[in-house]
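Shown here is one chain on its own, the form predicted on its own, set out as structure tokens.
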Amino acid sequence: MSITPELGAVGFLRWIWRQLTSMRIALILLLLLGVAAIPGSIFPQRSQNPMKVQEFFTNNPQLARWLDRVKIFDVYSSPWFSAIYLLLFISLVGCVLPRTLEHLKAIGAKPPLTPKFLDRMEFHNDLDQNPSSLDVAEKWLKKNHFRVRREANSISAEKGYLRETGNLLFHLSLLLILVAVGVGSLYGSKGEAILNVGERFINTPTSYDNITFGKFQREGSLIPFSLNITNFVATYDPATNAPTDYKLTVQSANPIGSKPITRIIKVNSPLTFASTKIYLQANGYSPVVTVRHKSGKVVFSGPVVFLPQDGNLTSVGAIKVPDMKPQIGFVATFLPTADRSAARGAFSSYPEVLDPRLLLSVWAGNLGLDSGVPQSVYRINTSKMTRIGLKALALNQSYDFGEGSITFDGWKSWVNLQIVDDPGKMYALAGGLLAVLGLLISLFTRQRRIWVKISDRVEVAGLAKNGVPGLKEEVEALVKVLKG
């Protein structure tokens, strides 16, 4: 009776490093990071959007903690979410890298000796001896890319190479792939900023509504350009009301204070400096007014922009007065194409701006701005407020409210602009390519062998790895040859 001895620590950790380089580990992995990927889809990321998680703590303060213990509000930076993209790296490292050396050291040698039983592989022929048989098999095999392996009676050919450079090829694809989100997460940046027309951006952290950095950027690695909002047109089928054309025209200076140049940005074809690209994302108006004291002194005055809610850019947002005591605010929907219907009340039924009307909710009290507690810049708490009057307003209308009147002087297009900094994109990209190239060579190329051998009689056989289809046609053919 024998013991089968323990396997001890080196043992062990040999063990766990054969479980986790085999494909079986990797594909569960792999599984594994799509799934961990599904609560970034699904709840707000502070990365992303920090006001939206506010908003889900306000709304639910229990289950926000709860969630929040298990970094479901960042999901791409938490350790679970970590750990399983680097097992997979690790994993798909330990299981392509060897089978590549093997692969490396197998392209220059010969194909393996003829076995001694041909008649136990596939479409065995047994034909006549005839003593130039090995030639006419060599000049057919070669002459059909064949690598060919010569003995003194007999040859062994094999085609179908590229079959695993393919396989190796798609792996290590998917490896420069993970490398290359890795260096986007960690040597890249990402942030949007809302602009009116006639307002200028510089790439400055300051003037991002929201930024995100990677773990090795800093703000001083961002690429110095700037960009004057000139014009922004868009346009929309008078049938269905759906946008046709949205065009953004800038003028950009690369670096600062270069000489401006012209530019102009679509939905799919943003304006690119090295790695940084600057996307179209949405549009809107931001109504333009003028608020003034009951004594006649202007305390506000421009655009304030508001935020559509339909396809017909139906925008509420809220226009914020703290400096008038009390102080006010206005919770305000603006209309491009005023309508109304007894079921839906107010509404815009355009969205190019045709017949503004601007509604008004007047609010008396104390705002909340020195509570020290974020708001959003689009709402306003009215719970320590009181509603002091209603009103819609027309272009050029004016309202008095008590404390003071409110102009509807117009309204400008706001625009926006989403700025990626990714320099792993185009290592993504080509790996992206090359896993297509790979599936394709791996899943076309047909890898098989064919034998000749020469004793009393000329045997003729084959094998198809993995059951491609194909080779029995490629012997008839070669037997063929040999018949005539």
The other form holds:
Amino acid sequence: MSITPELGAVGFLRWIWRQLTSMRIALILLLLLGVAAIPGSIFPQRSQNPMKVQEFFTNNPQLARWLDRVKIFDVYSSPWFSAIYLLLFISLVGCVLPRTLEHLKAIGAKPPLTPKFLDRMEFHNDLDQNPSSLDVAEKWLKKNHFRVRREANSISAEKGYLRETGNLLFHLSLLLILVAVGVGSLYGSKGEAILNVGERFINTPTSYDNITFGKFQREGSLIPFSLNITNFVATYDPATNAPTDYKLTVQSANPIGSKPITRIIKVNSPLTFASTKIYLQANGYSPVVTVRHKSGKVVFSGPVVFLPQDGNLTSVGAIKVPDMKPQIGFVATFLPTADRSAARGAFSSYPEVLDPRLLLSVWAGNLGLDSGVPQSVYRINTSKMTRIGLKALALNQSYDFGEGSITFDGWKSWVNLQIVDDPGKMYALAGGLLAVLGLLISLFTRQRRIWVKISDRVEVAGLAKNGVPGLKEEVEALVKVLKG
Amino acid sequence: MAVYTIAFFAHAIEVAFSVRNNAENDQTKFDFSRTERSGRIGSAMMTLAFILLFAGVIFRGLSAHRVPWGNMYEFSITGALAFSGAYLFALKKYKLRWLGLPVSIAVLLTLGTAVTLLYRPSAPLVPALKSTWLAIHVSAAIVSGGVFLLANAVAATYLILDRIEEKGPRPAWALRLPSLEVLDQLSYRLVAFVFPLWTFAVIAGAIWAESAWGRYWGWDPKETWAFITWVAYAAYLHARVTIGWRGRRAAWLCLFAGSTFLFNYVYVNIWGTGRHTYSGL
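Having gone through the form predicted on its own, I am curious about the other one (the form predicted together with its partner chain); can you provide its structure?
The next block holds the full complex; its first chain is the one shown before.
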């Protein structure tokens, strides 16, 4: 009566497998995948916008903690999302592989035998007896590229095998895309670096502001190139202030030390080294300042990266001078083209530098740099500081704040370069293109069968596999030929 | 040039209005033999409006010195063009004139919204949009959208007629409409015809994203919803071809898939965040 545990387990597994590879379950998984993708478009995602996620945590701490537990902020790498698509792909494999083998076998095979009762098929025709009918039919069918199986007194012909080929090609291509995505994330790397014009970038992990490596990617595998940022030009439409073009000129050397080549990077045309690409992602201004101690000694000098806040590149940033006693910090705003209005106060009215201003509030005290807590380079924690001055500086002006002075010497453009190594993407592209090809073949190929049978009469009938029209005309044409 | 363009649209809308009036005549008088002429005028007007709108879109492109697909106003007018184009194409092939009224209303609403709420003077493209892929990716997406929405209109008609037929024989005005099977087949054929194009639009988008943003897929809201639309239509095709869904269930699934496309267009463009939002609409 009772089944042994092993048999039960095997039976259970077999049952699971049959369920998983059934079309109904595949369909449910497919719809489920669509539904599961929705939350990621509603809630901010860590992979895209970590700042927004942080904001969400600040605004709704309680809710955010709960949502985080179910990975709502990392939907596309969450276990439940992965589970759905992995199950779907297992189901796909379970369905497509056997069909591929079957299809490969069918390539050389003859069409199936003529069914017994042709009058049950579509477009059934009865013709007068004619012994040469089969020869005529065979000739016509072969001329029209049907695959023909001739028996003693019947013909079975089939055409449109490509439909299944296309269908399988499409599904196998999807598998290729999945593999490509996997390869890209396991063997790739992705990093960003902010560089002022005039600076040099060397492709080693320490040069990046942040970089992540795939699980199997070694840090030493970065391509040894260097870039000198020689020039950056942004042009704007004077009517709308919208940017019309960004053009970055670099001197690249690969490997480091070889003869440098001048290259141009634009938003839609990255610089390529093998599977590594360098993208121009963002840009902004770095005001150049010199800070002097009241003794006259220079304690800080150079460009400081500021973050743009609006389309006219009003930029905010922080200049930190820890080498003074007390420590000095400037919370600053850079206006490329300064303007004033009663409602908004000082603001920038154009993104290009036409009439620059540097608005400063000067703080003295403890910058908190030694506290061990990582700090933003764009902000100053002023909780242990007091404000000792406020000033708006035009180009080349200086401000004496008692402890010392600051001079607004000029500005530089900075660019944010994204450097991505994705060895899988060519496979993904191939998969995508093959998928479209497969779809086109499978949706536009008509697969159909035609039979001719001789008994006391001549019977002709057909069957269209996916209901596409056209078979009726074909059968009629054959009947016409048979009638002579 | 921009004023010229607006004039063109005003004209197109005017013409489309007369289409609606004609089509309405068709339906209020039940004697179709007498309204055959007005129906024909409607179709002719629809064709004329299509040509004018086409010219309008071309002029918009000329006035901006680029392909006219840089903001939502331009997407909407091109979308309306694609939608009415799909209708006209299917009109010839499938005797679709009964769909003229809803199609013209939908086109009018779209154009109305575009001209009043979404209008922006023509301006050059932001750097991210300066790519040959703009023409390829966006045109493929817009044409797919036009056909998907037409399939939706057919599926909706199916559901309405289905409900009516449940209660009894068709009323006089619905007699001219095709049978339920024909509607069912038509919406399937439209979807099957354009699904590869939609797949291509998504892939073209991925290729472009790779060269502009450094990754071919990043689950940006627009990408996510394009994926959802793709999955929904894939499910629809499987449900029909492999499991053999027909009729009501298939029509609902088709409507659902189409609404994910619309949602993507409206919600993600206007309220969404992410990289597909440009030039404030």
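Residue numbers count along the first chain shown, from 1. This is a predicted model, so every value here is computed, not measured. Think of the rigid core as the biggest set of C-alphas that the two forms share within 1.5 Å after superposition.
- After superposing the rigid core, the C-alpha of Y427 moves by less than 2 Å between the two forms.
- Annotation: Cα of G410 displaced by less than 2 Å between the two forms, core superposition.
- In this overlay on the rigid core, V148 has a C-alpha that sits less than 2 Å away from its partner position between the two forms.
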